[in-house]
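The chain that follows stands alone, in the form predicted on its own, written as structure tokens.
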Amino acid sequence: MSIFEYNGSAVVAMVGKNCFAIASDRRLGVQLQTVATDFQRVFKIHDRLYIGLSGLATDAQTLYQRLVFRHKLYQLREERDMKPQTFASLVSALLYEKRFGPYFCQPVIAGLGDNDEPFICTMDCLGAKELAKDFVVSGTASESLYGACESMYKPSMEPEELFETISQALLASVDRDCLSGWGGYVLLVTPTEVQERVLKGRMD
């Protein structure tokens, strides 16, 4: 078993019309044993920027703390929030810095940039970025997430339709992966508001 599969995870981000959604499962396991059913994988950097961390749970929490520290330093120096593209470069550099003893995380970054343009990207544990215009996935359920998102995604979805699409894709995918699941957590971000929703899924 790979170290990335030790805790199990599923994270997906999807782009809509001037909005985006980022979702994750809620299971924390130790291989096939479930430890917690309310584990947080999606973290807030600022009001328009979020990061989802799949992979080893302890490394995800450590990496998030380091990223918050770096972002606060940036805010003090620049007196503004970081743009999503800049933040993606920061995460990439931070991961590559530790390439000989990496954080076992695969981040998914989603944010609203200039003119409310949604930005999403993911990377491997060494910081190699993969940019996309539609959706990005990571975690143990990533193969089934790719299939579900490919079949359900439509360009320029309105926020409500985007929520429905990402929710159905997530729930369908985690049912096909025994290391992730136990419901879901969805963040829907528009230029004017942020909606948090918890999904009920199969509890087995």
Second form
Amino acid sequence: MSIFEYNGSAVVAMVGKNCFAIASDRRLGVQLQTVATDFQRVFKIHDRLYIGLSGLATDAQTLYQRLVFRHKLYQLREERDMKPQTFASLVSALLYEKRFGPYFCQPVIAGLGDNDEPFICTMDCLGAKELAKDFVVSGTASESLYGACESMYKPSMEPEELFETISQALLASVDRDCLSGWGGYVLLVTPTEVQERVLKGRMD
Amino acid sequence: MSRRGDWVYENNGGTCVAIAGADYCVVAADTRLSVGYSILTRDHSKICELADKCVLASSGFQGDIKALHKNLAARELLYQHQHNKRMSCPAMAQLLSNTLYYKRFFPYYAFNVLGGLDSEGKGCVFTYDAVGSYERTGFSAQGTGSTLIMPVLDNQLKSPSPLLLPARDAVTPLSESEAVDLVKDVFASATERDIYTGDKLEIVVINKAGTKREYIDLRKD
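Structure of the form predicted together with its partner chain, given the form predicted on its own:
Complete assembly follows, chain above in first position.
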């Protein structure tokens, strides 16, 4: 089994009209055994910037701790929050530093930039950025997520519809992947508020 | 020295889908044949009509698929001569399973979906692995685009998914035209993200009136 499939994960982010949604599954496994059903994979960097980390769970946690540290330093020096595009470059640089001994994570970054413009991107474990205008996926369920998102996504969805779409795509995809699932966690971010919801799906 | 048993096979790519309805069955496959990163032809059918109410779609290694289809067609003809009737879909399903398991230790590299009408005229779909393990379901996808398509079918078909227990005899309540539209949509999505799927989509619809064939263009990149 590949090191990326050791813990199992599914992360997806989608762009809507002046809003974005980022979602993940909740399973933490050790190969085929499930060890936790409330594992957090999507982390807050600041009110308008979130990062989801799929892949090896220990690297996801370590990487998150490093990124929060770097962002706090940035806040002290610059007296403001980081823009999503800048943060994406930071993540990319941090990952490439470990080019010959990488973090086994695939990040998904989602944030609201200037003028409340939603921004999403993903990268591989070495930091190769992939910007997208519609959706990004990562994790063991990524192929299923590609199919589901490609079928269900529409541009410029309102927050309620975006929430419904990303939830359906996530649940349908993780149900076909034995390493991810045990519910879902969806964050919907608009310029005025942040909604967090926990989904109940097949608990297997 | 690594074992090089793999060189006898090759994956020619492609995706096959089948959906069973109350009185119809839709079987569809793309028509692209690839080797590595190249396209050999944009116009190769993966679908074989084995009997009047029974259609097989296979993806995988085309050499094995051609041999398998030829084998099954010959066995169906023999059955016709011996029993004075065509093979029913469930009978063909069992025959395909046995044929695949016969080569358990040098398998046909073929991922099959068998669709048709059962003896009561209800739609049926049987899905297989490479060595003949099979199951009657309400819908299935096999091939390089299968992981992209299956979750969408689970979500849209409003019929008990093969994942639900207890196992239930499942046909979708959707109408024939809705099912065909769904097939076109899922193939459009799979074509976007799977490099081995594209060019043209061949759709075969079986109902009590007979068999109808339709071709839809897909992205060629």
